[in-house]
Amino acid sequence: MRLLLHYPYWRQRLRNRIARGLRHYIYAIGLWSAWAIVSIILLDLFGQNGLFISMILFGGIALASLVYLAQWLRIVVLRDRQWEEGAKRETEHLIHEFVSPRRPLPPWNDYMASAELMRCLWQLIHEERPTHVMELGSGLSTVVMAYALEACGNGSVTSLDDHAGYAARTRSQLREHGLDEYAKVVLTRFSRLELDCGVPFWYALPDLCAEPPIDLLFIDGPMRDYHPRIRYPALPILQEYLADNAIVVVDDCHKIDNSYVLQDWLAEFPGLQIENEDGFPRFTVLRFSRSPLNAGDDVP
């Protein structure tokens, strides 16, 4: 209650999303705008009949436009749904081709990591067979990820999440899939950040000291209607729980804040190096050469 009295990232996010829907609303503003301009000019010209040409006016302007965006809806709206069914269909059929899961996944959307990115997270855990994975933010991802720490007999998942329902949902496929032993998603809430990146705050981090050194970190969250740069703090604040050579999968590096971020990030981690440049711009995999807690120390 604290932090929202003190730094309220609700009201925030909240005007973001206020300031993304009026962007819709330019169009029609600038056209009544221009509507009332010309019936002041008419009704000084002509008198009461240029207000009724102004109505006049009006009328056929409201009826093109209605009729324009009627069109323009179902366009939209029928590229969009083939678009989302093909994606879906294409990106289901290449998760199958590397997961085998006992109960069928839950159905891909937009807003979760692509095909791409789950195989290459399931090749890493196949090649590196970590022992503690840690994710921000639950999902598919999480289900896949079990899976694979199943098959390679080894290992677990602790999946950071602020959203109570995504961790609900996620945590209810864990136990359909049989999967509890590999994976657990901890619902945390947001504290207030001390370190000097203009980020307010970020997840209160649950006792991690108790857990092995994290071996594989993906990041996928918060959200960032939150703040921007909110995925920032990840590599500073979780450094000290990374193992030797750990590895760092990033999503969503074509959004433009989140590649200001991963330039910041190596930067100021010397020991950070990009493995996959030539791999898909959607995500980054990173590795530490050495122990991220001394990747500011001059090299002997």
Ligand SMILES: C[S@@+](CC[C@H](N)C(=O)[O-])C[C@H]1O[C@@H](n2cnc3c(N)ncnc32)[C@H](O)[C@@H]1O
Second form
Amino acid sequence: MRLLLHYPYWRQRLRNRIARGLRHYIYAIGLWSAWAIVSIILLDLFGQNGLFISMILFGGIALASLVYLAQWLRIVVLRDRQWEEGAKRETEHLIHEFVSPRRPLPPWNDYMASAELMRCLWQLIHEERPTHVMELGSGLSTVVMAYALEACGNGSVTSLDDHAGYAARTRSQLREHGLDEYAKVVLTRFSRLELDCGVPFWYALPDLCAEPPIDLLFIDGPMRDYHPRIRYPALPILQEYLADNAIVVVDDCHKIDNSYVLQDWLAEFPGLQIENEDGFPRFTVLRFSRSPLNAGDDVP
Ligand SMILES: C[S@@+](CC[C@H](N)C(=O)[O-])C[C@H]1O[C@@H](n2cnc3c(N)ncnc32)[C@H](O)[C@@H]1O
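For comparison with the form predicted alone, kindly provide the form predicted in complex with the ligand.
Expanding to the full complex; the earlier chain stays at the top.
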């Protein structure tokens, strides 16, 4: 049943990827169609000479296509790999400036929060001393936050993850680092969403009524591949579990769909304020206050 619930979202993800790939095919078909039409006209106007010009055009377009392909390979494959290696080393170095792990941390990759964001989470935990941290999307950030809570001697993280493999990986990292007491990963599949917001599904939340209110919410999932506005339901759904003056940290705000989601939240929740106005554009720190009245609260 869980697998069945998951199926349509993989289809949606695949559809997004195919749509992106198709754009390139459409450009190529357009270009070669234009060449064919121009060749027919040239042949009609100049006979043999037209054929010669058309062959030169053919060579030119083929050469340009090859250069484009080579550029794409260089940028996407080689430079990306070089960039990733550099970013990985730099980020791991920066993270070790504030965390002193008992064992080597899992290697960083681009899916994970940046070093600046990890540092911000580390500082927020030290300043705000949250009792209950909730994270959407587990990974290295879960381990870093668990270390921060351990250093403060109080609180724990509940991290929701829709992917069994990544949930298990984060769980085993927490175990290796002896941080089980400070963090737990809950495998949370998607379920249909009743909320009228254009997003058809979201995490099937575990029962949070018995948990303490959420003092710090870190939104880093689900992945945008599932739906451009997949992160929108986080606030409308979790607002009732947030403590007054809770901190909400949102990653990937530089991505256009997420920036629209952020703008919608700010318009819909008057008690939501941006805390890091001149901070990093990739992530945003918000303060959630219950007064003034938030949209969605019952009006007496
Ligand atoms: C943006 S990632 C969460 C990253 C995490 N908060 C961190 O900073 O380490 C969102 C989702 O991607 C998946 N994920 C985690 N690590 C991944 C990786 N290395 N590669 C691909 N997907 C990953 C997980 O299912 C996770 O819920």
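Everything numeric in this text was worked out from a predicted model, so none of it was measured. Positions refer to the first chain, counted from 1. Heads up, when I say rigid core I mean the largest set of C-alphas that superpose within 1.5 Å between the two forms.
Student: So, does S39 move by 2 Å or more at the CA between these two forms, with the core held fixed?
Tutor: Result for S39: yes, a 2 Å-plus shift.
Student: How about S65 - superposed on the rigid core, does its CA move between these two forms by 2 Å or more?
Tutor: Where the cores coincide, S65 still shows a C-alpha shift between these two forms that is 2 Å or more.
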